[in-house]
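Consider the single chain below, provided in structure tokens and representing the form predicted alone.
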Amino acid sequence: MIQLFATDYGCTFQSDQDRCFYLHFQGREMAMSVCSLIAFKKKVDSIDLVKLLTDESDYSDVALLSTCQREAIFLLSIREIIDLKELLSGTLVMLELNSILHQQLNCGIS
């Protein structure tokens, strides 16, 4: 497996012989598709921080998320929403970045 980006609270991973990706976070593993990593992405993205902040309800400061086929529910502080952003929106840059690198290698090559 190759690690693609690490933050305080979590780490992803690349596995080309299981065609899938790993997402460690909260001391849990959790397999996901490319499909599935994009979708919870925009899940963890639509988690509106100033809301959550400026709320004044007991239970303001914590928000309850699923994995796309509910395979794992997080319940989250906000500290750990921002380091979940940090951690996705990373990994996705290094897949950008890599497929880039692929297309440039290539394109030289033939």
Contents of the next structure:
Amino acid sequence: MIQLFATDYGCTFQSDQDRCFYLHFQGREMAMSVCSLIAFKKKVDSIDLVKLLTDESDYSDVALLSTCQREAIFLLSIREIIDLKELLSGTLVMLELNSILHQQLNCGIS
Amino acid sequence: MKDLMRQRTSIKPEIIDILNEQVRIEATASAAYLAMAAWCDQHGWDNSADHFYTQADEERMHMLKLFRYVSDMGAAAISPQVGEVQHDFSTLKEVFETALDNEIHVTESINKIVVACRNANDFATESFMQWYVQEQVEEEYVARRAVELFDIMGDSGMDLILIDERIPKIVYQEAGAGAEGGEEA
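Shown: the form predicted alone; wanted: the form predicted in complex with the partner chain:
Zooming out: every chain and molecule, the one shown earlier first.
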């Protein structure tokens, strides 16, 4: 397995053998396809941090989030949400970079 | 390290997002035309109502075409949530003016997708979107011609009846496809 990106709270890996990604977060490991990873990132990105920070209700500092196939549900604190946002966007950047490298090596497009 | 992202989907996340947004815009346009059709029906403008029912079908077809493309490319197509659309209008002219505004909004949105595709070197999606670019020429033409009828003929009682009769006759013909583009006699 190749590590793609790591933050304080979690990290992501790619497995060429299983043809999927692994997300390590809150002590759990979840396998995700590309599609699931992108969909999960979209969910995380859609969490409105400003709204969470300014909301004065008792449930304001946490968010409940499920993965694409509802294999796992996360209860995330604000710090964890920020960390997860960073982890997933960092992972996507690494994947984009890998795509560019493949394109350059295979096609020699300059 | 394999390029898994490329293996599973040939479009980039940012392009998936804007295509899904366009799916929502087309669905909203379809719903908006249905509301216009209902208003026209309610006020006795049969031909205009038929026109908007047809437009609503077309917009839904545009939405499905995009939806299938996103799905076929290995990405997650999102079934759109359609928000509130305008149901009430003061005049028949306002209905057609709103339709024209909608079409301009759709065209601008499609142009943005083409620009994004170019920036992302996504030639397949850009090529796919060319159909929409061309389709919008027709859509805008029909909407604009309808609004122009009000300028030419006025908007009193009898004028409106004549306009309603002429609405089905507005057809766009591409240059070089036989007769010149324009309203049929």
